[in-house]
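For reference, the chain that follows is the form predicted alone, supplied as structure tokens.
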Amino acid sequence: MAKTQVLVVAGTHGNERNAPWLMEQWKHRPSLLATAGMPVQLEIGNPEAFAANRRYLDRDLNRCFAPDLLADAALQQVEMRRARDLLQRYGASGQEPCRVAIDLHSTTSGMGNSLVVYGRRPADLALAAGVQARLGLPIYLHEADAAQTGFLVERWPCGLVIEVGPVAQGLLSARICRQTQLALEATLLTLAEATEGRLHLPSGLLVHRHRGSVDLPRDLDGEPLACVHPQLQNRDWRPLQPGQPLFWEPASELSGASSPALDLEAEAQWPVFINEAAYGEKGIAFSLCRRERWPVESHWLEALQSLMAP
């Protein structure tokens, strides 16, 4: 029997240019991508937004995959139609079924090369653990956030987001492209080893578990009253310190005073996606995480191997 197909999506957001550029190179010269023998389907997530160099046209494609939205026939925006098309073609029961989806993204924040996992599906955690063991990448575990749902990879039996930054929207960067390819190849190698029954996972998994998000201070009209503080900018994955200023406003600099720090819980808080350009419309200046080390459970590997079995 044939190996399980892997769907690789780039350009879910049309102004993230690096992964789509890479994808075109791979399509024209498949030897440029080391797939570890895994059959892959390469797809631009939002081709219309990509052509316009915009994040999206009608609504964020990476929030369109919630079951209630997909089932609502009245929703016929460009991105809703595209979400249904991708599932009809590449979903687990689609015309060209894939059991795994890898979504390639870039960010304006200083996230470096990192992984994003939504929730705690065992196969997802096994895949993330395998990639982390190879490359040491940090993992952002996004869960329990009712304001942010409907992510693409959640609609496949196994899914992982590769996130690389910082890079400006619309900018092509060799460094971002190289890091994206490195993480994707490590992911495909991990899946190949799971398929062949020879994947070994580490004993522990280091995750940064989502605890909530923080917006900029705003006036009654929704306009920002302050910016992300320079002492916080580009310090993703580093714990906040007691009394650390989070926001800056001109008046504070003129007076020599610091902006007030956020009231933190007793436990350490680790910020991620600090000052991501696209998140202003979502009311997010940065998200906060708790850093945790989990034992790797045996059933994670079993779930991934069962999923990948030919």
The other form holds:
2 protein chains.
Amino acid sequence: MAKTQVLVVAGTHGNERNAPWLMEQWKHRPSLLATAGMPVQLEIGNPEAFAANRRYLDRDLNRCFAPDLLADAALQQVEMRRARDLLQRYGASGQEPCRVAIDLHSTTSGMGNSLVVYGRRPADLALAAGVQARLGLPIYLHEADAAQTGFLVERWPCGLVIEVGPVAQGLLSARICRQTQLALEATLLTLAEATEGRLHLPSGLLVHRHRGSVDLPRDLDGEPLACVHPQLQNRDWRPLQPGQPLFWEPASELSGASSPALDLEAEAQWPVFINEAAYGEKGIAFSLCRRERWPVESHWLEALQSLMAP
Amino acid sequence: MAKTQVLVVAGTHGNERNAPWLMEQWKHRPSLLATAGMPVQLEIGNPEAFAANRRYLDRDLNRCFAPDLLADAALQQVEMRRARDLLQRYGASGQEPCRVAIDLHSTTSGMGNSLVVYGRRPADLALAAGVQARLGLPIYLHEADAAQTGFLVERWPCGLVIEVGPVAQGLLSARICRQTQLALEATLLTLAEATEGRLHLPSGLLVHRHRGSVDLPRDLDGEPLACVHPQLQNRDWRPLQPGQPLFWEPASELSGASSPALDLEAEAQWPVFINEAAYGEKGIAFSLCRRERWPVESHWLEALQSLMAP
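Having seen the form predicted alone, can you show the form predicted together with a further copy of the same chain?
So here's everything in the complex, that chain up top.
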């Protein structure tokens, strides 16, 4: 039997240029990407938005994969059609069936090299644990957020997002490219080991579990009254300190500025996606997580290995 | 006699969001900006591009101010009309005459807080020297570049650009806002002193004089074959070292990558605007300067003070 194919998507957001550029190089010279023997399908997520160097044209492609949206034939925006097209071609029952989807993103926030996992599917957790054991990447576990749903990788039996930053939209950065490639190669190596039934997982998984999001203070027109405080910028994955200022408002150097304290859930003090440019429209200045260490459960590995078995 | 008005422009490029946001705050609460008593006109350079969060709609507004373009009545793009409109309203002979224009920009390159001066007009050099004496900002002297002409401030008797980075397009950053405001306030204070005839200049001016620009290596379709090397990224204003790699191409961590050496003018080794996102379309990966210390000439101060005299 042939090995399970892995769908690798870049440019799901058309103004995140690094992974699509890497992908172009890999297509020209496949030896540049170490796939660990895994068959991969390399695909630009949103080619029309990519051509326009915009995040999306009609709506955010990475929020289009909710089952109710996909099933609603009245929704015919560019991105809804593209979501259905990707599933028809590369879905688990598609023309070129893939059982795993890896979606490559970049961010203006200082996330470094990181993974995003949606919910608690055992195969996802096994894959994330395997990559974390290899590279030590932090993991943002996104769940229980009714305002943000319909992510691409959720419609494949297994999948995760590789999220690298900070980098401006529309900009190539060698550091971002290197980190993206490193994380993808570690993911493919982990999948190859699972395919061969020889993946070993560590005893624990460290996750940052989403608990909520915080917006900038805004005026009645929705315009921001302040921006992220310089002492918070690029402090993703580091806990907030009591009384730490979160927002900053302009003032002459002669005057002072203060920040209102935030009423935070006592243990949700780990911010991520601090000042992501595209999240302004979503009303998110940063998200807050609880940092938790989970024991790795044996059925996670079984789920991933049985999914990957040829 | 009334004091000379100063035109302060933000959002000449519509996706550079920090200065326009600051300007909005200053308009609501004028006390937030220390103008040193100078009358200022606060204006969004390209409101239509700002509304679209794009650098420009038809063409780069900050390349529209060449006399031959302004005089060509056949050119009626959004930005050409806006350039003429700004001059008619705020030009030295306009409805609200201003003799100085300060244009507030941001960049994705690691320029820090810096000034850009176009050519060698004595009043510009006096103003730049006064700001440099106060804050120590580095100065990029742009001249003798036939491919890049028509900058806004050139059409006012005196003017300069405040250029702050790195910041992603479309993103608010407190650090960028603070630096922008600090540089503008120092500029207004310098102009106030010139107005009152009590400006003292230092004996020397340190400039980085533009000598040329370098593009990424590209394939026949114009697509980049490499990106800026991580050892060059954010090294604006620091001299290149012999043999220093300039470009980086993707490779598996298992293989190596090399960079071709560049044949550089021996003394033009000071890079600026390294990896500015908007310069890809202009074929500029970075520009190279000579670093020169000029004696401040007494007629510079005379030119600025006579221009500012009420």
